[in-house]
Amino acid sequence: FRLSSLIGHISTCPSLIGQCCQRHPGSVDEFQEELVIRPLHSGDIYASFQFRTLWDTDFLQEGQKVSHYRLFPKSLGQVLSKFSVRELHISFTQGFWRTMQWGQPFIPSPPGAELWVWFHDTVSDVDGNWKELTNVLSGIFCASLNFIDLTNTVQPSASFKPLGLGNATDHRFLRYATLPREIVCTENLTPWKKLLPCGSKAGLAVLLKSEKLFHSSFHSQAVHIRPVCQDEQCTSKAWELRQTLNVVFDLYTAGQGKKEWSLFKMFSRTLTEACPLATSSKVYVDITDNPELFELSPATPLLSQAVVLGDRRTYSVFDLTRAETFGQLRSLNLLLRWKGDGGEMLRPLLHAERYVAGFGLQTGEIHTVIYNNHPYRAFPVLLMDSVPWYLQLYIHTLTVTSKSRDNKPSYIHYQPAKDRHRPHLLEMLIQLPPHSMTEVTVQFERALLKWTEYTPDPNHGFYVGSSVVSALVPSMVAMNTNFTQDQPLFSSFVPVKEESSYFVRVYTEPLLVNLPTPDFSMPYNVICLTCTVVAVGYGSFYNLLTRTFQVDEPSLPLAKRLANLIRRIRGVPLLT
């Protein structure tokens, strides 16, 4: 809110001490959780956290400074007003999302740490507000994203659009890096708790236990801040913050004896109340597939349907903010047990994997495999590919093939690697025909490294980024185009523009790849001989300066020592 209103709201305040106002009567800011259940057809379970906050303040006016903070955290408002962010998204990723198991995630993510951030058009120096952020959002989020340089970051020119408002163009205002070898501890997930309202003491956060969450197959968790409008007419704007944490319990990770499902199984602890800040506080199970694959209890009558990902969707709704949701125990447990074997789960239309093919450590070749399972449906898709400048490709050995046919890319975007100062970008915009598979090859030659820019562990290899698939993918059903605020939190974070397809970003594997790497036991070698050499010799002339000869006297035969004795015995001089 503006600084006079701020003033004259703070006049109206019979008293500063012992008082204090709860909210500017002219700021609407609110907080929204959301947990969606969504059982698997093997037996695994799909859980997905959302938290959105919701604040119509504007960071980015000409002479707006902003002091007062409900619920949007201070240290991420601090960071858009700073930086001039005007859309920010980061996550930390433990692992790989099987989508021809597990279907596709409300909102995808790649193995490791992801981050993009579009910046205001009037900032002069993109590149050193971006190392600057960075190393701030390296100390708020306890990662490691200080190792983002410019050797690994590029600027994609239609692959990563606002989600928000505005339809910025220049994409010399955008910057998207990754690290794939990025690793997701509990010292990632405290700071990111720390930033919900109520933290983990209240609502669903209390789930949120971090020995349980990464006990999973895959966990990850983001952040995500853009302009967005607060109705269908877009007369006002706020800014969202949505934290969303996704994570899948495998059933023989967990130990489960069978195909049997709880809260207090899954995260060790079960709901006792919603978060007092939160105006809407709600768990949805996914009952699509209920009775025939699982039994769900409590029973609820509230049901929702929404198209999701091009699929309509029937979900048991649980309202947190109602006592009868908690029963007697005022406990809420919900169980889930499988009937049966689940069968087979439908294949999603877009799939991708990506594999490095050759032999030897100094050429080798790229492939990416895009499958298109629509049976009578073609759809182009934008691919994206960052590849580190230490993989020299040979642009000129770029295939892409379908049905062994030629498929000639109808948008081809390269930007070439300089050593050591920027990566590979490549993007193709490719037409898929109907259920077909479309392979994307490239050759690339391996570059030597100085011996200071390898990792500790070089023989383990250099991890390469996925590969991101972008496509708007027909929908079996007719997308909701309408803008309501009632709609659930997991249908409603990419807008709908048409009915007839939605979008879908699909990530692919990162990459190992062996790099010719020295052998890095010859300097403790060459330091073991050469100690080994120094002291023998060394120390050898040493000896040979610093020691004291003496004569050393004959000794005599043993018949004249006898003598002696016997002499020395009898007290007459000694035998010489």
The other form holds:
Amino acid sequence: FRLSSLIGHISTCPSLIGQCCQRHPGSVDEFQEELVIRPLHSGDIYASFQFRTLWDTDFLQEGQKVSHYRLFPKSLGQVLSKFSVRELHISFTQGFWRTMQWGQPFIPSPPGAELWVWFHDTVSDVDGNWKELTNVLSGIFCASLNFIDLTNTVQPSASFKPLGLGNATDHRFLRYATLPREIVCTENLTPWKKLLPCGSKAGLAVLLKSEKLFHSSFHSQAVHIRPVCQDEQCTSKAWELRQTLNVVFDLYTAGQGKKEWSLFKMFSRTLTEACPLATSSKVYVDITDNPELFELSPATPLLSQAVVLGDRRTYSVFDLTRAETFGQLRSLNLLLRWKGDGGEMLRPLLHAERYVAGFGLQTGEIHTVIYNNHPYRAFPVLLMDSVPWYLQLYIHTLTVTSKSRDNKPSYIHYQPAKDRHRPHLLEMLIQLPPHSMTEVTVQFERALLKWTEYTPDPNHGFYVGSSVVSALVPSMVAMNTNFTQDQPLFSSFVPVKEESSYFVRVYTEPLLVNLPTPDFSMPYNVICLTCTVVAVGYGSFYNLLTRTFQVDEPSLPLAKRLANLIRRIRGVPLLT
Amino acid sequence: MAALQLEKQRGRYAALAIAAVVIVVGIPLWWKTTETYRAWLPFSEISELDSLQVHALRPSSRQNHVCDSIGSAMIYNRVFDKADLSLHMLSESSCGSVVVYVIPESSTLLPEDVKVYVGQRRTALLRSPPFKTSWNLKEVLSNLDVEVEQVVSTMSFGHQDIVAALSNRVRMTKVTKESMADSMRAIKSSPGYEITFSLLNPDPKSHSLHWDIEGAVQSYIQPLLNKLAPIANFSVDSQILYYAVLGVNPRFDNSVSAYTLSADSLSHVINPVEARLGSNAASSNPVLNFLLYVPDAHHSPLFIRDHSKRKVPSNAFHSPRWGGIMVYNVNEMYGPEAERPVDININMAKVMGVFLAQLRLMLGVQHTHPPTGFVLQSPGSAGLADWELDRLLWSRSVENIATASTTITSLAQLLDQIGNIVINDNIAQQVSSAVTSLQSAVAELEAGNLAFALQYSREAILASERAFFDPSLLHLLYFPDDQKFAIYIPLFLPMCVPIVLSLLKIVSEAKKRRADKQAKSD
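Condition change, the form predicted alone to the form predicted in complex with its partner chain:
First the chain shown before, then all remaining chains and molecules of the complex.
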């Protein structure tokens, strides 16, 4: 595997993406909604919402302003055209996706906030646009994206290629930043829901109640905007807005050990109608393990098969646009009951984790461990690490070992940090031997910050964003490269170019590193101490200079003075 | 004894020398190193701004051309709106001026009962009152003075406009209710505006609404905006919001078998809708919202009633400085058995007529109340006559000047009062450029060059706001004095006490010695 071939796989998307649904004549934009429910082997439930708005327009066309919006949210459209954004991906995640227990998510995201943007190649001041864009997005999503600045922004050379149309490879127009400390809550969900044409009033979005969604093991919401092809011939561009929301419910512990769930239990709502603006509105339930593991009611005759993430899965489909889906009660409440214990889960082929080693507050070592669980195939992965400047990496200590042997990366892109200006960026292409564990270590030294540079609560530690592992993983089954047929949304996000492999992105845990933290009342103490020292020194000096010295008569000893007292009484001359 | 005196003298000199070093070197050094940087500001010019304005506001600089003869070109034009055009061709009147043509009493150009005809541009035709043939030109003109004054006060900038323009800044005692309402209605002067048309469809299940907003904006709104281009930049966009509901539940009225919104409840309508409208993420200009609300099938038809319980014919209302809302009933367009959702095309001519009128109000195009006998020509497709535009330029310039000078004056006052604030060079530069632009704006306004005046006043506003909202002003603002003392006292107290004491001692000794000397000489 050579680097160029991998980058080529990731970057060039099939030109036939995004036309999977038949277009209605006369309407230039369309909306689809979809919910996938997958029971996980751990007993948790994974629910993934996807909402897609497609609009046959071009925001970046010269001289023509897009200003009349129908289904596409106006606020995002204005942002796209003002900042000449070619592609925008933003995600807010609370919790960490446990790949080993849950398998691969449909759309991965790191804990905290992640934002990556490809700008159009006509933009001259990319950094200025990026700064302004993060400020505007922080207003739209009520998030602290305004804390994104040059010190946590990187320009990855290979890991983040455009997922949409266009062959942009010049990474000067790419900006990537994460805020691992960002906390996601209701105030981020509300503006996200507001971008949906039906809001949370109809369709699948009625299930999105914040008190349930945030009472979960994992919550991730994202917005992906990219240009896609409008039709099979790809004669013109359409813009795709994909809003995704992934949530994992731990119903096993919440349900007193009873393994059963229903829509009502998860979301405290049932479905009653599709969004009237949606051209398709479907609920998929992953029943690949049925009937050995669980039973689903109501049963549906509609089944669909999809190859997703290298695995062929079977889904029960509930089409909300059809009245019979809702039955007599006019509401759909899916119910699933486990029978017995879950079997062994297929181990995910690619998996990564990371931790900090070392002791003391001066040096340390970052360990990144990548697992290839494929029994007989080796494959290359791209590892990307963005480390803040206050961890000074010793790049000469970088070692990559697999199976206790040195594994030389075939490509290394390293951009050293500049203090207070930019972070370290390390990208490596590593070949993973079959059924192996590859360990990447690098030592670092902790820098001393200026006292105004510490965050509130500095003793909590400083976060270092997740490393990103991107790979084309060999597939067990033939992937579907034919995009002409009607495909569910969850399997059509990442373009698939060849049948033998599929693209996976794995995020590791973010790191929490302690930096040497001063006592913050120290400046005042220092001022007081030095002032006192100076004052004492000055006082004796002054005393020495201004004191008048004179020779003093030595006073008489006590015995002589007593004698003189007696002599004075007696009238005898005094002693001297 | 002499040695002791010498030693004492040396100690005194040492104390004096240390005090001198502290005073000559220490205090200036401390002063210099702890000083906050304050760039020079033109305080005197800023304080002059108020009095300058008074001159500018007096509408004395108007040029009235009174022509005693009419060009022959127009006499043959029997129809007076054509005459208006040809007169306009005849003498291209400059921006801000008004040309009054006087026609003989017997002229048949105007209908019998029409005394004055105000054209679409900057011209007016005035039927002269009867005069004796023996009068010379001057007498004839003086005879016309009253009428001319009337025409000018209709067409040009007057007292009312000043009141309206300044109502934000100045409390005026004598204000008619109507002009107050006018001034409150108009949106604040700004270099640009965002106009957003939103179609609210609370019931997408029964109504599938189509509006040709692009074409409607092109044919109804754009001509007005083109005309207003010298005043501000406008950008127009539109959106459709589904499941957007009004904030109040309309009441069903049996007498008309329709739902009604009373005038009192209108103030509660906007808030819940506004959360959905969204602000313009890409600019910070004020937004004018125009909402077209199509009531859902179960609450149709919906009518708005005014305070006297009558149906409002346009079925629309506006909220000052915010925008307008129009209710558009569609229940008559389909039968009860129609298949849902019903496709409905919205009649944009009807909608845009209402919105255009509201937009004129928002932009501050004032109602004119012509005296009897006056005929105003309708402004035509552009929606705005030239003289109306001039008036708008006037009031906008005055408003901008007032705003900018208030900003600059209060900034100067603030900086004057709080000595802790750092004044950077770029703030000083912004302030002086604002002051210069203000002075130029006032000068241009006095000279009658409205376009330049507006331009300068806009620059003044921008510069003054930039200076006022500069974040660098805040850096040291909240650094309290007690913290400074806490830091200084451990050093200053032990250092100053011996110096002061020994100085006191030297002074008292010197006094004593002088007293001794006097006693000795006596």
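Residue numbers count along the first chain shown, from 1. Rigid core: the largest C-alpha set superposing within 1.5 Å between the two forms. Bear in mind that the values here come from a model prediction, so they are computed numbers and not experimental data.
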Flag for residue 530, CA shift 2 Å or larger between the two forms after aligning core: yes
Residue 514 C-alpha relocation of at least 2 Å between the two forms, rigid core basis: no
